[in-house]
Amino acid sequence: MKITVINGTMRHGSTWHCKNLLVEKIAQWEETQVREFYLPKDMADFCSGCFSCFLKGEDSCPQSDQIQPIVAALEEADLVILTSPVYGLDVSGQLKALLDHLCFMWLSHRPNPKMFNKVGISFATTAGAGLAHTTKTMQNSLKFWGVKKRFASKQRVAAMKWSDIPEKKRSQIEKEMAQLAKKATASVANIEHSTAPLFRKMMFKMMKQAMIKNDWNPTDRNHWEAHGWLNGTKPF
């Protein structure tokens, strides 16, 4: 199984340990190839809002040299993992900056067919509040990328460091990671035969009608035409 991990910080804290537990558990079920990115080391810049990726193509992004290796790794993966501790009741600024850069491949712009048969997992940990909103931010990107099967792990650890988490809580997390590993492994194995998300079907149908009438962004429209989606070819 090919796994691509986007680490929302470079800190090896509770989120990192939970993610590591999951990857280790998956490796007990399947042979794995893991590629990891750490933010901001692997993508240090904020989106400038220049619209270049939307109007001219993603290669025209000022940060294309940082973005394209990450996109390539996402395309190659069977399982995509997004992680972030809760910062200000949301994902880290570093992860948000990356997700902003990747909006060009949302269903509402130029959806990437290579994302349609993937499994995605989001990880969020916190010492206090904010898990729901932080998880939603990551899940929204997975959903709008067209990822077929999504899971979320939310851990309220009530500690600033992994070593400060009570042993009972860490044992509980380990059990949950084992269960999630089993579900994720099974989902990857059966992804071709799993049911497509209703949201994806509805969003694609709505955007198809918008693209038929699209005279404001030829880059997006040409993408849909090149895949035959405006002429009846079904992507899933």
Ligand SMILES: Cc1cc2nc3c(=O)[nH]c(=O)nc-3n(C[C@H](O)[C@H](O)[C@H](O)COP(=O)(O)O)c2cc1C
Contents of the next structure:
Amino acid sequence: MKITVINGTMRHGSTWHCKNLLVEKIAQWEETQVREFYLPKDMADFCSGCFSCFLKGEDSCPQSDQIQPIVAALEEADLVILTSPVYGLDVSGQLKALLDHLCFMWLSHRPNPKMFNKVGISFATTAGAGLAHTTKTMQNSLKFWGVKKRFASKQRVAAMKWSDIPEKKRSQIEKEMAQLAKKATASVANIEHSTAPLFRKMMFKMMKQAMIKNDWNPTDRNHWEAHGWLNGTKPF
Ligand SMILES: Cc1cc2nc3c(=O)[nH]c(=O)nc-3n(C[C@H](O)[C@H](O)[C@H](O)COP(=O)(O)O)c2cc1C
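Please give the corresponding structure for the form predicted together with the named molecule, as opposed to the form predicted on its own shown earlier.
And the full complex, kicking off with our chain again.
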């Protein structure tokens, strides 16, 4: 199984350990190829809001040299993992900076068919609050990239670091990660046959109508046309 991980922190803290438990569990059952990116090391810049990716194509992004290797790794993966500790009730700034750069491939712009038959998991840990909001931010990107099957791991660890988490809680997390690994592995194996999310179908239908009338962004429109999506070809 090919796994691409976007770590929303450089720390080998609670979030990293939760994700690692899952990846190690999967590796016990099958051969894995894991590609990991760490933020901000692997993508250090904010989106400047130049609209270049939307209007001229993603290659014209000033940070294209950092973004394109990440996109290529996402495209190759069977399982995409996004992780973040809760910072100020939301994802870390460095993860949000990357997610902003990837809006060009949302269903509302230029959906990437390579993202459609994938499984995605978000990982969030918090001292106390903010899990729902933080998870939603990560799930929104997976959802709008068109990822077919999504899971979320949310851990309230009441700690500043992994080693401060009581043994009982850590073994509970370990059990949960084993269960999640089982579900994710089964989903990857069955992805071709699993039901497509209703949201994706509805969004595609709605955006198709918008793209037919689109006279404001030829780059987006050409993408839909080139895939035949404006002439009845369906991607899923
Ligand atoms: C800058 C910063 C902001 C944080 N904001 C929150 C917060 O809003 N709510 C909360 O309950 N915990 C907050 N925390 C605690 C972390 O979410 C928590 O300790 C998390 O498990 C750390 O993950 P890590 O060990 O992977 O770095 C914050 C921590 C930092 C460093």
